[in-house]
Each structure stands twice: as C-alpha cells, then as structure tokens.
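Below, in structure tokens: the form predicted on its own, a single chain.
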Amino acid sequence: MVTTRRQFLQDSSVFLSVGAAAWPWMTSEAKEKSMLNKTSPVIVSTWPFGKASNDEALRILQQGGSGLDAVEKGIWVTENDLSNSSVGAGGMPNAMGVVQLDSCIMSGPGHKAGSVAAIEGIRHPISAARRVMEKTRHVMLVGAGAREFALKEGLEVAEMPTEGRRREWLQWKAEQEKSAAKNHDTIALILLAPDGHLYGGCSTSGWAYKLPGRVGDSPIIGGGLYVDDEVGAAGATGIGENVMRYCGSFQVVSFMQRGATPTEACLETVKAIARKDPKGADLSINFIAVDKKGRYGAAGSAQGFSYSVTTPKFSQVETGRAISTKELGPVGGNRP
C-alpha cells in the first residue's frame, strides 16, 4: 500500500502524541537541554580582588572560550597582580624567604582535576595545574617535580619574591615577633558556564612565612575546591588547616546535593566545622558556592567576608553570611 504525504503526517502526529505520553522523559530531556542552552554564566570568586578575575572570565566566555579557559585566564589576572600579597608572584614568601605556590583546577564534565603544590618560580600555577589534569595520569604534582613539569610545558617563569616582599621578609626575620598569620587569602573562582557545566580553580601563595613545604587547602581537591557537575561547585579561603581537616568544600557541595541553597550550604558547613573544632567559631574560614540552577552564595566564620559575583547583567562585591554564637550551641567537640 502506498502511503500518501497526508497519511504520513497524520500517522506521525499520532505517534508523537502517544510517544510523549508513553515516554515523558523524551519531552523533559528536550526541555532540559533547551534550558541549558540558555543558561547565563554565573561567576563567583573570593574577596573583592576576585571581581577583576570574574570580569576576565566572563569576557573569555562571551568570546566563545571554554569554562576551563575562563577559570584559568580569570585567575591569571589575580596571579599577575603584584600588589596582591596572597596570590602569585606578588605573594608572601615562606620562613626561608622562598615563595611556594599552590593551585588546583576542576572540570565538571568528566569529573577531572589537576593540582600543584609548593611550586616555585612559575608565574601561573593555575596553568600548571591544568596541564597536570590534561596531560598526565596524575592529579597532583609537588615541589621540584611540579616545577620541572611546568618548565617542560613551556610555562612562564617569574622572579619571586618581589623586592618589596623580600624586604618585608627580612624585617620579619629580624624581628621574629611579627604574626605568622598575617596573610592567608586565596583566589578561588567557580562558575556555571553557558553550556550548563560547572568549573572551578584555586590559587594562592599560602600562609605568610609558613614552614617550607607547608601545603594548605587550596590545591587539595575537596578542601579548597570541589566541583560536582550534577550538583554545584564550592571554593574556600582562610586558614587552610581549618578547611582541609574537614574536607570543607566537599561538605558544601554535599549540603547542596541534599537540597540546601548555596548560602545555606556554606553556612551549614561552617557551623558543622565550628561544632567539632576546639577553636569553635574562631576559625577564619569562608566558603563560596554556586549550584546547577545558577544560584550562588557565601558564608564565613566571622563578619566581613566579601566575595565577588559576575553575570552578563552585573558584576559586584557582596557580603557573605556569618555564623553567630547563638546558632552554634555547644562547640569545640563538647556536644553531649
């Protein structure tokens, strides 16, 4: 029997109507893809200095760059800022006067990660971390091995510390009474890309005048950064020891997976850590987060933590939530 065009169209419409009822996932999947294609990028980073990095990340995305390109080149801005004493070539040296840098990067698609720790003389440790992720079978390289790998990859070197940082170190060394906790900031940058995937990166020079070889939370996957492409991404800043002992960023993403908003997830993580830690609320830790829906938020252990948010519609510095003693109840591992 010959099927006419009219009959074919009629039969097709019947099939489609029956198919949509019998297999509703077909229409919902198509709808989801449509929504993802229209996702506006959301970029979140730690501290007011992260705003410049956010703006560069957005520019990269708008020019067609990938989410990883945006994270890497965005963090480059902060790594290049010699006035920033906590990240990149302008970072503070360790107790021996040597600048050792930490960094990591994560890609939601494929759940991939790369990291470098205690790397010396490399201008952009975030790029070294990305090369580890993309060009080796490893997740983390450290110290001299990380530097050798970066040099073989042709990454740019830099003179560290700067003359100004060296003078400060010499003064500290002479005095031996300046607080070693002077500096522990980080650039953590996380984003939801236009394709609906999540990415993140972290870079820091770590604790000022730290012991040589000390590594904080920034290059630790699940500590200073964690990305789950089905849920969300989180990053941390503050005293790394107080983050890494509790897998802080991983906890934030876990709370989001259980239904918390990004702000709620950050707040609950700080509270959970404070209830267990002997320091209680005196932790100096802060978290940022963004979820798969494009919602974002931040929270810290004290008032005044500022973070940066950028979308195609705005770029601004906001203040994160802070825990209060009343919210905590018994702290420091003293719960009954």
Ligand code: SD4
Contents of the next structure:
Amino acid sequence: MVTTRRQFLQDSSVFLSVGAAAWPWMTSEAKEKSMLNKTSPVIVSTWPFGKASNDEALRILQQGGSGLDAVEKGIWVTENDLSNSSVGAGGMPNAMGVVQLDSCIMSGPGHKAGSVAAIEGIRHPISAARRVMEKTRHVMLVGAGAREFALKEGLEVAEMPTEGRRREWLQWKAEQEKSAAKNHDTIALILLAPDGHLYGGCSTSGWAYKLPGRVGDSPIIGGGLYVDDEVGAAGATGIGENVMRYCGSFQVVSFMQRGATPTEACLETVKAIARKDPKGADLSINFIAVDKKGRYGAAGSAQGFSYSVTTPKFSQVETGRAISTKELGPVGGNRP
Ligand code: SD4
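Would you generate the structure of this protein in the form predicted together with the ligand, following the form predicted on its own above?
Let's see the whole complex now, leading with the same chain.
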C-alpha cells in the first residue's frame, strides 16, 4: 500500500496524540512534541440530560483532573438531579417501593472495572462502583453487600424514593394493570481524555417498578458499558434485558475493532440484535460510542434517540441514527 503524504501526516497526528507512554522508543524531543499535541477530549453521553454531566466532565478535564474523575463527577451531576426519574435518588422505585440503583465504571488503562447492582440508599452509586474497582479485588458487588461496602467507604447516604416518587408508586400500585415499562433511562457517559485514554461509566435506577432484585444491563461490563483502550468505548440505554442478552456494548466495540466507525458500529449492533429479536419498537435499545481517534456516534432501534456530545469547541444534543422499520421486525416477538 502506498502511503500518501496526507495519510502520513494524519497517521503521525494520531501517533502523537496517543502519548509518550505507548511508544517507549520515542526520543525526548518527540515525547515533548507529543505532550504539546494532547488529544482533544471528546465526551459522549446518553440523552439530553447527559449534557450537564458532559459539561462537568469537560470542566474537570480542563482543570487537569483525570479521565476517571471526569466520568465520576460528571455522572454525579445527573445523580444529584432529583427531577431525573431514572438516575440516583430521584429514580423510580421497584415494585415494593424501594429504589435499587445500578452502576459501573471502566478505565481503559489497565482494563479495570467496578460495578454495583441493586444498591440501596447511596447517593452516588458511580462512586461505589469506582471504589469497588480501586479498592477491592472484585469487579461487582450487589445488594446489601454493596451498600455495606459503600457505607464503610464513607459514601453519602440519601433518602429515596423522594416524596413525589413515593406518591407515584402508590398510585401505580393502585392501578397495577398500567405498564410502567417505558419509564426508565440511564446515564452512560464515555470519553476520550486528553491523555489519549478511554474511560466510561453508567448509572441508573433501572426499569421502574421492576421486580425487587432485578438487575439491568447498566452494571454489567460488556452489557451497558464497555471500554477497550486500544479501540473505543460504548454505552447503552433502553430495555436492559434486550441489551445484556447480547453483550450489546461489547458488540459495538467489537465492530469498531473490525473497522467500523462509531455510528456504523452502533447501527450494526442494533441490527444484529433486531435480527435475533424482531419485536418492532418494543426492542427499545440505543447505543453511544467513541473511538480512539475521537470519532463518535450513536444509533438506536427507534428514530430520535438523542444523546449529548461535548468537546472544547461545542456541547450539544445530537440525534442518533436508527435502523429501518423493516430491519426492526414486526411488533410482538420474544419477551420482554
Ligand atoms: C435498565 N438500561 O435498567 C436500563 C434502563 C435504561 O432507558 O437505560 N432505560 O434496563
């Protein structure tokens, strides 16, 4: 293959943005140059409410904070927003009126991960997930054990459900026949940091009025989130049962590894899942992705999945691609 001058320059800039650590044979002059050519951060998260989290993540990176700090403190913004009915203390409870939260975090460097599922009464599940990653030899803690660990770590507790969510739950109980399946969202936030590495996290209260103990895709590594520092990062939102059975975020990263752009990788993953699970709009799955070059994209099973993208140049809500109605199959199909 003949390398054009333009291609060579493009490759060189990627080479320089990767950073000195990856290239031990670099001369000190080249190392210095690479420091000057830091990667421009790219932060991508699910839904328009992710934008406030992205903005905080960018602020942290610009102040010299680490990629993990940016993920954790960015997600704090959404977890702190009590008007958000699907993340943190403002989240919808399960069928027994108890809020059970799911969260995970991944660090590209070291391929590290931490996760908590069905954790109760902890204000920032993302911080509990990070402590699991950094302070234990495990990857995932659930239920009472996860809460106990978070309390021992001194993490903040919070009253949940809020008064408003409790009233809604009582009303739901009174009219059990009403389906609450549509009432859920997640913040998945993934980023390429100035150090050239990839990081990501997820936090959700999951499916509203779920069975007690139900765990969705969001705390499952490879399901609701996956980060491969050599390739890219991906996150999911939607019906977790339709993501976790297919290792959805892992599939997105796999498609990128085989050469797909982030948007193509998200689309191909939704298509692959829809082929096995044709159930029309009931599929309800969406993915976001960013790759090692800082390219990003999103796609879902329905039109109009909106996600937030933030770089030093702009911070905005964009609309992901959707697969066609034909590819989605007829409404009906397998559970759930
Ligand atoms: C879950 N995937 O618990 C989460 C909820 C969600 O849009 O993201 N809904 O299944």
